[in-house]
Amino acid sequence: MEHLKLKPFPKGFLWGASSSAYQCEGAFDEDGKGLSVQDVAPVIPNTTDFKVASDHYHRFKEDIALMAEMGFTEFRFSIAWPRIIPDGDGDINPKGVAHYHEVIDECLKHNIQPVITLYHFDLPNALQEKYGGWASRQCIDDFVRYCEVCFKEYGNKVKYFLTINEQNMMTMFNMGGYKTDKERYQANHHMLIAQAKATIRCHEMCDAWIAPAPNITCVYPLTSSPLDNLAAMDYDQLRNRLYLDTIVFGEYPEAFKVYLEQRNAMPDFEEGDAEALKNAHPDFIAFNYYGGSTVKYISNEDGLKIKENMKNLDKANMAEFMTGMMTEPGMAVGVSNPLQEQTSYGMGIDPVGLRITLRQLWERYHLPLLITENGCGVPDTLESDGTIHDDYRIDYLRKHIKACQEAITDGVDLMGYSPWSAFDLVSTHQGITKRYGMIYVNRDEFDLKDLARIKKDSFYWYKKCIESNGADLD
């Protein structure tokens, strides 16, 4: 609907960006710390690896002193694991707790809230070699173990929790390198059973709120056809349900769940799994969202040849890897949305998409929503004047907010806007190239040169709308 006239943000609003420890923090092996899976990962080809990333370990009291200058009200970032327990399941890094600490308090400092994030794709590597990470049930004690010492040091500091990062990317791109649907969907379980205790222990230990950080969005079909719309609304239950109706309503979507049956993926359920699923109740709900995803039907048969040719596929092939990820056999294939626009990375473009996935999960869930992530990864070109003109970037940004606003209007209760990112970080895949930020940092994918902090265009953007409270986005 096109509304006349719009609501203003609330007051209280949170304004600000996110991060993640592994792609800025660098000092990947100082002050104790230990490996994490990110470390040890395969470099891909023309891209940094993480062991410096933007240098924000070292340079956290600038990056944050830039954000208060924009006027933040919140900082989204995460903790790394191995940087308080650096193997896992061992002995706590009394300097990785310290340097925690001391980054909240630059935050609460600059009345910046600080929303942390407790596993952004960074499983200590120790834990990956012992016993499999995710695949081992043990993992969901580490995890918790872990969670608690978090909880027990910043809980008296910190309003707002995140319990796992985009833990449906992990599950549905197999970055478990599972070799069976079974194998991925248990690990998948344990992820989900290890989120709804830490749930729990928080509110036992804390007066804080804590949710899910999932990767959301609306699911389109790309026909009016019968069987695209059923391939929409099954792959939403995939894609985006299976990851909020177990920790909200304590249940497995219910046609997803006979799929896994059927193809004997199913994971095994244990004493006590149903229990914490149905005791986690969280206060509200996260989630990262870079466009609306678009689905035709595809048959089983046509799925498992897809599945099956991937087995010879190169990864350098990029557009059929992606096509045989984003294959559901007897579900749906994703494909390219004619009618949405895309970034020169192929990322949507969809701030309508945006309103639509707010819409929905309002009104399915009644949860305070916070979006953590949303923004504009592309190359910068820094001026020989020292200015970075990144219209594109804000015109983004601008879309997005007016979204906001209008999701707003329609009586969702969204709590705050927290794009992707703060300053340059390093891409996962895509590395220091593509930049997210409103800082830029001062170096490229072989040459640090001075990682200087240097703002863009977006920069002053973002201050004058943060000042008006989301009504000046001119």
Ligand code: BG6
Second form
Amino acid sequence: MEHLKLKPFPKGFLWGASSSAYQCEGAFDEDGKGLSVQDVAPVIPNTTDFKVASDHYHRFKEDIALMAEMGFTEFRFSIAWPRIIPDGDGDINPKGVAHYHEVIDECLKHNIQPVITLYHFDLPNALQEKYGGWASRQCIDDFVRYCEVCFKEYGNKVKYFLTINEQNMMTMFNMGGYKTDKERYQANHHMLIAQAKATIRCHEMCDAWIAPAPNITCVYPLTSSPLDNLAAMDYDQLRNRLYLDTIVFGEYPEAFKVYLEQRNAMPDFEEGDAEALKNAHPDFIAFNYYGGSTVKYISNEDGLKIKENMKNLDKANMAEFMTGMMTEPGMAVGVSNPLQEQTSYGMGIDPVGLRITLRQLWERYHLPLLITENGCGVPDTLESDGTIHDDYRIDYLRKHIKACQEAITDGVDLMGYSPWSAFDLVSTHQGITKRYGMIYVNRDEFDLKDLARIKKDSFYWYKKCIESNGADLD
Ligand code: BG6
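Target state, the form predicted in complex with 6-O-phosphono-beta-D-glucopyranose; input state, the form predicted alone:
And the full complex, kicking off with our chain again.
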């Protein structure tokens, strides 16, 4: 619907941006840090590794000061588990603990609320080697113990914790490299239980709020056929609801459970699992949003053929690979949406989808919502006079912030907007050339240059937006 008048952003709305430890910190082996699975992963050809990244570990004070200059009231970042417990389950590293105290204190000094992700793709590699990481139930206890260290150390300073970043993407894209769906969903189940137990412990140990942080999207049927509509509904369960219903309602979505059972992929529950899911009550929902997903129905037989063909696909062909990954035999196949705009990297630009997603989440779960990622990753040009004219990013942010305001007018309880990212950092798969920041980090893929911070046009635009509490989007 078109609103004739928009409600203003609420007072105290959180304005900021997001990052993750391994993508920005660098210092990959300093001050006692253990290696994470990201440190040992094969480097993608023609892209940098994560050893130096944006050198945020050494420059966090400068970065936080720039965020304060933009007027940030929150900064979402992750704690690197292998900095706190280098081998994942052994001794605590005092230097790692001290580092995040300093980062948190620096934020608070500038009246910026830290929003802390406890785990953002960087599992301690020692746990992967020791017992296969999330494939093992032992990982649940080790994760909860690590979280307890964070709650004890930081729980009296931090108001917002996030458990696991994009668990749904890790499972859907089989980041653990599991051989069967049963193994994949078993590992996913361990993460769900770990998240539930960490949520319970957070409430027992401190006053902070805690939330999951999946990547959520609205799902469009490619056509108005009833079967495509059914496919969209089912895909929503696979992509979104498996991760949110379990933590909010304490149960797997019913129809999806049957789908897993019939394919021998339903994870084994052990004593206490169902109870943990039932007793963990998140205080809000944090979610990352990068665009809508479009699907059409596919029979089991045709879906299995696509999966078989995927074995011959070139992984560098991201779009084709993603479509293959978005195929669920007997349910849905992901397709590109001819009506959705895209960035040069093939990521959707869909602000209306953000409004729909906000509405769907609010109407289903009735918990406050926090957008913890959203952003435009494209190459930027540093002009000879030291300026960066990223009007495409401003346009992207403007449209998505407007969508937030429309959703607020719809009645959604939105706590804040934390796009990806404040300063440039290394993309998960496409190096530092794919930039998301409002602050340029002066380095190339392989030439570290001086790593200087340079304000892009979007820096000044976002500052103005925050100053006006979202009223000035020009
Ligand atoms: C999210 C992740 O999926 O998207 C981030 O939580 C990631 O870690 C961001 O960087 C953007 O994706 P990419 O692949 O361009 O880095």
